[in-house]
Amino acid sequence: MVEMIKVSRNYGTDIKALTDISLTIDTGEMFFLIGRSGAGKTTLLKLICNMETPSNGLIEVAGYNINNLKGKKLAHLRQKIGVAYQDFKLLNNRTVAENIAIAMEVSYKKPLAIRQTVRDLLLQLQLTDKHNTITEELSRGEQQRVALARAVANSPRLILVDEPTGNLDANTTERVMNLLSRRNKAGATIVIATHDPSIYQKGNHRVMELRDGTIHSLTRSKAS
C-alpha cells in the first residue's frame, strides 16, 4: 500500500525532519509510527497523504507515485485515504455529525447511509449525546474521536493516525482502538503514529522507531 525509497524532507537549509526513509507497508497492515516529539512521525504521515512533498525520494500509495497525481487523479486517491490529524482540523463552526459527513458527501453517498454512518460511528465512540454539537464547544478528547470517526466514514483504504490517544482515559482508548481494528480487519490499511506504548504492545504488528529524522529500529510487537 505504502512504498518509500530514500525519501527526505528538509525545511530550508538547516531543519532536516526526515532523511533517508525507505520503507514498506503492506497491504492489510496495521503499522505503528513511536518516536519522541519532533522526531519525525508527523512529517512522515503528511508525506504519505500528499500534504507534503519530498525533497528527496520516492513515494507510491496504492500503486501510484503521489508525487506525479494531479487534478482528478489526486482527488480520486485521496477519497481513498481518512486522515485523523494530531491537531483535529475539524470544521468549528458545524456540527459534529455536519463533520463526520463531509468526506461521504464529497463522495456522493446517498443521505440515508450516511445518517447511518454518522449514528453507527457515534455510537462506538460513545459520542451519541453530541450529534447536534458545534465541534468546538466539545472538549479536547471529544474532538480527537471526532477526528477519528471523519476519517474513517467513508471506509477508506488506507487510514492515518496522528496520536488517536493522547487526550483520552483508558476505557475511551480502548473504544478508539476497537474501532480501528474492525476496520484493519476489513481490509484497510493503518498506520498510527503514537507516544502509547499500550496500544501497540497488545497486538502482533511492525512498529518503526524514529529517531532525529531517521529509522531507528523497525520491531514487532508481541501480545503478552
Given for the second form:
Amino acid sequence: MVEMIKVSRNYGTDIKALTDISLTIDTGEMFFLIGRSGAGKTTLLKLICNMETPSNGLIEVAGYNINNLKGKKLAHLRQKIGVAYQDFKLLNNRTVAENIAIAMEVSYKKPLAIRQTVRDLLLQLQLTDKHNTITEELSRGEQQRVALARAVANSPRLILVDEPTGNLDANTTERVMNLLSRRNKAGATIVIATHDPSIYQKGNHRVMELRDGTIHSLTRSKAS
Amino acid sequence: MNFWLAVFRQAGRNLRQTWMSQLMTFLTVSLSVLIFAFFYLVYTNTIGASDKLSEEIRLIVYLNEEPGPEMQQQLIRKINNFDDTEEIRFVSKQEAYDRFAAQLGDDSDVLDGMPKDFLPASIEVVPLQTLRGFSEIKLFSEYLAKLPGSEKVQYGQEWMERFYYFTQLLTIVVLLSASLLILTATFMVSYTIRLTIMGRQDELELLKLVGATNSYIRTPFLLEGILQGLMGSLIGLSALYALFRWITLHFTDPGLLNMFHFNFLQPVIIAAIILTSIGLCTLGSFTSIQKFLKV
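Rather than the form predicted alone that you just supplied, could I have the structure of the form predicted in complex with its partner chain?
All chains and molecules follow, beginning with the one already shown.
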C-alpha cells in the first residue's frame, strides 16, 4: 500500500526532519510509528498523504507516485486516505456531524448514507449526544475522537492516525483502538503514530521507531 | 449526493457565513444596475422622442422676392442637388398672408389696413427621413441659405441644438454609468469572493486534504458570482420598473411627458442587462478564484 524509498525531508538547509527513510507497508497492515517528539513521525505521515512533499526520494501510495499526482487523480486518491491529524483540523464553527460528514460529501455520498454513517460513528465513539454541538465547545479528547471519526467516515483504504489516544482515558482509548481494529480487519491499512506503548504492545504488529529523522528500529510487537 | 447538490449546499453555506458582505455586494450591484438602467431608459426614450420630433422637421427658406415658375424650377433643382427631399413647397406672399390671417382667427382684423404682401415668400423644405441628424440638417440649412434670393433659413435651430447636446450628454452619462456597473459588479464581487476565500482558508485547506476536486471547491464561488449578478440585476431592474410605473402614473396628465410615448426597456434589453450583470459578476468571481484560490 505504501512504498517509501530513500525519502528525506529537510526544512531549509539546517533542519533534517527525515533522512533516507525506506519502508514498505503492506495492504491491510496495522503499522505503528513510535519515537520521541520531533523524531519525524508527523512529518512521515504528512509525506504519505501528500500534505508535504519530500526533499528527496520516492513515495508510492496504492501504486501511484503521490508527488506526481495532480488535479482529479490526486483528489480521488486523497478520498481513499483518511487522516486524523495531531492538531485535529476541525472546522470550529461547524457541528460535530458536519465535521464528520465533510469527508463523505466530497465523495458525493448520499445524504441518507452520510447521516447513517455519522450516527454509527458517534455511537461507537460515545459522542452521540454531541451530534449538533459546535466542535469549538468540545473538550480536546472529544475533538480528537471527532477527528478520528472523520478520518474513517469515508471507508478509506489507508488510514493515517497521529497520536490517536493522547487526550483520552483508558476506556475511550480502548474504544478508539477497537474502531481502528475493526477497520483494519475490514481491509484498511492503518498507520498510527503514537507515544503510547499500551496501544502497540497489545497486538502482533510491526513497530518502527524513529530517532532524529532516521529509522532506529523496525520490530514486531508481541501480543500480550 | 451528486456534484451539483453538493456544490449548491456549499454555496448556501458560503452565503450564510458571509451574509453581511454578500448583502453589501448585492446592494451595490443592484444600485449600479438601477443607475445604468435608469439612464439608459431616459436615453432610449429621449432618442425615441427625438425621432418622433424629427419627423416634424421642415426648413423654411425666406426669399427676398417671389420666384416666378422658371425660378421655382431652378430652385427645386438646386435644392435637390444637395440631397433628395420629401417635399418642397413654395409659399407665395398672398398664401403667407392668408395662413397668418387664419392663425389669428377672430383677431384677424388687426391685419386690416396692412398690405397683403407684407409677409415674405418662402420655400418649405421637408428633408428625407435619412437626413435627420442635427449636423446634417445644419449643413443643409447652410446650403439653403446660399440659394439665390434666400434671406434667412429657419428650422428651430436653437431648440434642435439644445436637444442635440442633451442627447450627447445623455450618451456620456449612459457610458459612465455603464462603466460604473462594470467596475462595481466586477470589483465588488471579486473583493467579496476574495474575503470569503481568505476567511475560509482553513476549510478550503481541509477540503483539499479530504479529497475535494478543484471543481468542488471552486464552483460554489462561481455560483456566488452568478447569483450576485442575477439577483442584483433583477432587484435593480424591478426597482427601475417601480420608478417607471410611479412616473407614468403621476405624469400622464396632458403635459410634456404625454407628448411622447414613455416606454419601458425592451425585453431583449432587459435580458441583455441581466446577462451582462451575471457575466461581469462571474468574471469578478473568476478572477478572485484564479488569484487567491490555489488548489
